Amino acid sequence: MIPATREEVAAIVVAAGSGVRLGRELPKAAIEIAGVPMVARAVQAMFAGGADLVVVVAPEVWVERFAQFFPTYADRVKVIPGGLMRQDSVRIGLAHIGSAEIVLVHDAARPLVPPFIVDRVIEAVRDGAPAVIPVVPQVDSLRRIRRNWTVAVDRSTFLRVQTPQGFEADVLRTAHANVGDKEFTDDATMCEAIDIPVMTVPGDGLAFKITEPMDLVLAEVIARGES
C-alpha cells in the first residue's frame, strides 16, 4: 500500500514507434537488448526508480504481445494502444494513470536509463517543480546553417534533453488540453508553451536514445557488460 503522505507516481512509457530506422520489421520497443525487449528494460527502470504504476503506450496490433513482456509487474503495468503522434500517445496514456499526482513520460527507446535518474526527477517534482527534465551537456561542436554557409555557435549554451521527464499530473493534463493541433517534440516544451517553468536536473550518458543501428550495438555491449 502507498503511504498517504507520499504522492503516487505513474510513468507513461511511449513505445509506439517503428523499427524502420534500425532496419527491423518489428516495433523499436520490441527489439531485444541482451535478450530483453527495450520496453521491458524501460519499464523495469521506472519501477526501480520509484514509479508505482506504468502505462505502456504500444502499437495497436502489438498490445497483447507487449503485455506478455512484463510478467513480474503484471498487476502494475497497463498496455494500451497509442495515437498517431507522440503527444497523442501521451495524452491517451494520461487517461489511464488513475489518481497519480506525479507523472513521468519516458521513451522506451532509452532503455538503459539508470534508476537513480528516475528517482532524481521524481524527487524534483516532489520538491515543488511543476515540470522537470534531465539534461546532459552538449559535447560536440555545433554550427548553424545560414544560407550557403555555416557559422559556429557556443555549445556551452546548449543542453541535450533526456527522459523520463516529470510533471505534476494536473500540469501535464492542462498542457495537453491547451496546445491545440500544434506538434511538440516533448512534453516539457508543451508546458513551456503555456508558461509553465521547466526545471533541469543532471541526466546521465546511459540514458541515450536508440535511433540508429550503431546505438543498438552500443546498448548491447553495455547491457552484456552489466549482466
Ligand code: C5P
Contents of the next structure:
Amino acid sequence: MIPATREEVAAIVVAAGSGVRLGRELPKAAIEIAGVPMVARAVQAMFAGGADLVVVVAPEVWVERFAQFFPTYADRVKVIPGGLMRQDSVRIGLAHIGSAEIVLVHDAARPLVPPFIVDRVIEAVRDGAPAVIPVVPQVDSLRRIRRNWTVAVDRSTFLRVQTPQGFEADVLRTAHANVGDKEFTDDATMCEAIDIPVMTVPGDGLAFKITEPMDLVLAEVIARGES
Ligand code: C5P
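Just the form predicted on its own so far, so send over the form predicted together with the ligand.
The next block holds the full complex; its first chain is the one shown before.
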C-alpha cells in the first residue's frame, strides 16, 4: 500500500516525433533496440525509477500499435495522440496525469536512461525543488558564432540537459498555461520563463538522446551488452 505521505508520480513519455533524421519509415520511438522498441525501454525505466503511472504521447496513427508495446504494465500506461510540437505533446499529456502531484517529462528518444537517474529526479522534487533537470558536463570545446567568424567560449560554464525532467505538477501546468506562441526546447526552460528556479542533479551518459543513425548503433551495442 502507498503510504499517505507519498506523492503520486506520473511520467509523460513524449514519443510523437517522426524521426526523419534517422531516415526510417517508423516513428523514432517505435524503432527497436536489441529487440525492444525505444518507447517500451523508456516506459520500463520510468516504472523502475519510481513512476506510478506513465502517459505515452504517440503519433496519432500509431496510438493502437504503441498500446501493444506495454503488456506488463497495461493498466498503468495510457497511450494518447500527440501534437505538432514537443511542447504540445507535453501539454496534451498533462491533461491525463490525474491527481499525481509530481510529474516527469521524458523523451522516448532517451531509452537507456538508468532508473537511478529517474529516482534522483523524483527525490529532488520530493525534497522541495519545483523543477529539476539532470545535467552532464560539456566535453567538447565550444565556440560562439560571430557573423562569419567564431570565438571560443569557456565550456565549463555550460551543461548539457537530459530528461527526465521533474516538476511539481501544478508548476508545470502553470508554465504550460503561460507559454502562448513561444516555442521552447524543454519544460524546464518554460518554467524558468515564469520565474520558477530550476535545480540541477547529475545526469548520466546513458541518458543520451538518439538523434543520428550512429546513436542507434551505440544504443544497440550497449543494450546487447546489458542483456
Ligand atoms: O526531435 P527530438 O528528438 O528533439 O524530440 C524529443 C522528443 O520529443 C522525442 O522523444 C519525440 O518523440 C518527442 N516529440 C513529441 N511530439 C512532437 C515532437 C517531438 O512527442 N511533436
